[in-house]
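For reference, the chain that follows is the form predicted on its own, supplied as structure tokens.
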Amino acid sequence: MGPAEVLLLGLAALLAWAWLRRRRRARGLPPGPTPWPVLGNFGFALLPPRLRRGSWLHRRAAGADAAVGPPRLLAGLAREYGSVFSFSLGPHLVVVLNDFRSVRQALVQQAAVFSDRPRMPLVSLVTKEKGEPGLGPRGPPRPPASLRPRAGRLPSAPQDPREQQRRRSRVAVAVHGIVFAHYGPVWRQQRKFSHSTLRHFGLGKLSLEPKIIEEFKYVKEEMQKHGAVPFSPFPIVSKAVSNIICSLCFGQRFDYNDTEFKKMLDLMSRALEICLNTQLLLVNICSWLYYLPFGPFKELRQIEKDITTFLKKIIKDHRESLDVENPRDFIDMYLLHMEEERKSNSDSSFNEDYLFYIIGDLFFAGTDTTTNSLLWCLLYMSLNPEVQEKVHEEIERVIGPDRAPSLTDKAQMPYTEATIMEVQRLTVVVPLSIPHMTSETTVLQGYTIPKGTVVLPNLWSVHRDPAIWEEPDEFHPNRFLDDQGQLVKKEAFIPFGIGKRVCMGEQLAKMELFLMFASLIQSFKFALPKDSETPLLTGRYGLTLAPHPFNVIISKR
């Protein structure tokens, strides 16, 4: 045996004795599969597609098929290991969560140990992360030497004291935006003066309705172009949505021809599609393989670059136009704040980097998701014209034929908003919410869960729990009403979340669902084209869950 096998054999062995030492140690973390030494549960990722089948995933998880989703298949290995389970993935423990009972107790009782968010390679390579106060620099791991690129010449470190002083307070926070941000000051700082800025702009106001209806003037003649030929509302409902939250953030609203517009929405959706591919997942496991030069590595980080380019070409264009005396939208609003910190505190966390961050957190999210949701209620009423043309009564005995939707009616429309209470209950759009982390070991349910283990919530499986929703995979709006048909508000129904991280932008995705999806049922009738495969509803899964395409023909009401 020569030098190298013996290296080699050695090193198999420590690394074994290391997966052992850890699995003693383990004593007490919830139940869950054996993983594999080193790479985990997510092993089976390196295997040809054929073999993948034969996984844990697949075959514990009640026979089903990886089409089905992630947050099928957890709640499907809770049949077998309870409601609380865990797994490995490479050297990180993962926490499920799949009832309401421990999703509550975990992210409302217990939210000062379960609101942080997981330090792992593939969100810190995404989103950059520099640092973060009283642990030390902790940039993003670097590529092997053959996968980066050639140095040239560093730039000179600047000579102004200021600029200087500038660049070591951004190294010393961890620039993760809102949703990834790790929970502490930081984090609670940038996220109430965007909540309060975008409050300033109309959110969760009435101000902000006549925006949200003058976007719909847009779709409604975008639709009506369509005449009675089946079409896609995919790119009209993204565009309108995402239109919405430049307004607010960007100060402008974007042609529904504008090809870079176009080009950044797809990209984003795409992003959103890949990011639990897998192969990136593995990433976590082996941080170099971001920088591999091909497959959703390559994909992931182009389209980083894209949307990178497109963001800080806007920040840029507001720095440049800024009115001191006269803020137009959230960035000019984070712009000025920015000057004012930078005068009393020069470690303020408050700096272009974040607005980047912040900037992307809100197109992202503020697009995506309601988007999903919207296109979920057009299905499901295509699917179920029964419940549209209840809808459509109600909207035509409150509002009538004329008269654009606004929110002072919505109290009187409970039907409406049961319907769109009971889609969004089967399509929760972010099904495993965003990973948490645990910041201390605590005990959740008799069980021991360390420091430093990520979390996931699995919304889908609250919604979908027998033991609170009668007959929980059929398509009811009635169960949100009582029987006078009055609105019933059910605490495990938690489409935004719950605790201390639920969506900022839950009020405005509430006013967009519901003028929209009450101005889209006032104009139109939707239905299926005839002789159309009924489109799966299962969903398309990413970070967050998306509609399989589909095909409507309208019919002006």
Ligand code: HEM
Given for the second form:
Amino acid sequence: MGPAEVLLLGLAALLAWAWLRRRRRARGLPPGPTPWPVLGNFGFALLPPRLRRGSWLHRRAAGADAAVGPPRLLAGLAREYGSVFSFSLGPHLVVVLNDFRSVRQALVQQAAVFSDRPRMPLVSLVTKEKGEPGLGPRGPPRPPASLRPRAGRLPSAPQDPREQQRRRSRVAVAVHGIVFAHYGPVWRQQRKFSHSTLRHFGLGKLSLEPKIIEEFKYVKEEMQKHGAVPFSPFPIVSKAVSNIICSLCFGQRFDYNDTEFKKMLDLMSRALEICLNTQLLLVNICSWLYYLPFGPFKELRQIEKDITTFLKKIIKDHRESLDVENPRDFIDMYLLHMEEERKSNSDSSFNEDYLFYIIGDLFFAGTDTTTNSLLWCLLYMSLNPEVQEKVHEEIERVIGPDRAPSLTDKAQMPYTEATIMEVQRLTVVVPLSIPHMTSETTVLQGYTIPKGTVVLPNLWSVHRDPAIWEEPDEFHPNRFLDDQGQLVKKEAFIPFGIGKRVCMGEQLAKMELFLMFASLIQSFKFALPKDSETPLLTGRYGLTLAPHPFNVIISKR
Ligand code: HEM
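What would you give as the form predicted together with the named molecule, now that the form predicted on its own is on the page?
Shown next: the complete complex, the earlier chain at its head.
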């Protein structure tokens, strides 16, 4: 290419950029960095990591600090563009809400418009969504035959051809589970059923307490094995939290040494970590990348296959051993409900494909979130021994050294609760919530938000807003207590989100956090090994915010 062509190309790019900038302003969209044609603001993700650090996002929001995660970067951009700003991910407009006012206005006051989920190609590919009419791409494009993996059939292909036909027509609606389901009747039915079934098995109620307390016995045993030697609490906590979901869904817990169980947990945690890998995010711009036979693309496909095999085997075993009179767990209840619905409603959304994705949702949404919250609690207690002592004093006073903690103790333990809340405020394990999407064009704080806009509620920046929280970066459990030491509710404390899509497992998570945390501090004193470096408190950002690996030393109380 000669100098004249280069100059012409440069000029054309500059004109396109200026045109896009003017068009954005004319449409009344929230302010934000001007996108480039096709690639939007994330073209830099195609660059090698060294050059990526010089991109607009890193330069403008956080200097050259590559350890800064997306929620912090976005909060940094809010200082430049305002608390409601936008950017483009390929052809998709993304609006970020960085303060409590805008999050509440969108997710609560305009819930009917802001409660859909985006049709992100990456999610559609993983959940095998079939095309459906409406906004966004009609399901993922099919890859070339040479790249197409041999997808396993969904479970329980029925023998009866009429049933097969009926099932095909149902699947054509969209199979999404709950987390990524579109806001509408199918999501409503599935969420309502799942929530009430989990409640039936004790979610948020005293009847689940013995299971959590029993699980803690294994935690204690495992931790004691380490004696005075430093160890990582990650695997123990994650297996315990996962086993509680297993008890609810499968009616069984797994031994901590069960190799298949261990493998599944590693795969889930890896999937959450890599699905925000910038190369994988590009699948949302160019879906075909998903089928590339190398790198994170190949890894994610393999993870999806392994998890599918694991969960489908469990569903199959349940179907074969189902006792209509004695449903043992969530899967049995779902299979029975499915059968009932099949008799009375040929268009029912209840089918085994949906069950599979719901179970997957409960694992993905319920394991990493609660595990990371508990790990953060242990890390903050190790770093703040005086707070740990105060929590322990309260436990001694209300429960004593031997009796297992109970939910009925919670009302008398405001300091323990305030400590858990302060850890959750600072660490926000789902910092950007789960993306929402507008189902209609609307106006938010004077800006036009077109139909189909992806909306990211930045819970991290809501929890660090200096206009709401005094010394927002400091760890002060007392901020959740009044002068009498009683717990005070803060409306801007929203680790579980707000509005119609608020976390479905909130009661379960709160139960687990309280009972496990109180049991841990009742049994052990936690400290960091003497010669260890203080772990960074910024966390590792996947879909959830996990603490950087750390070891603890325990001493028996
Ligand atoms: C400390 C633990 C947890 C935290 C911080 C947390 C946080 C969240 C957040 C922020 C959302 C997104 C809300 C939104 O889209 O606006 C969410 C959604 C969800 N969570 Fe949790 N979660 C936790 C534990 C759990 C557990 C234990 C379960 C399962 C039993 C669960 C199941 C779900 C489901 C199914 C959704 C999707 C709801 C929907 O789209 O309708 N979560 N959670």
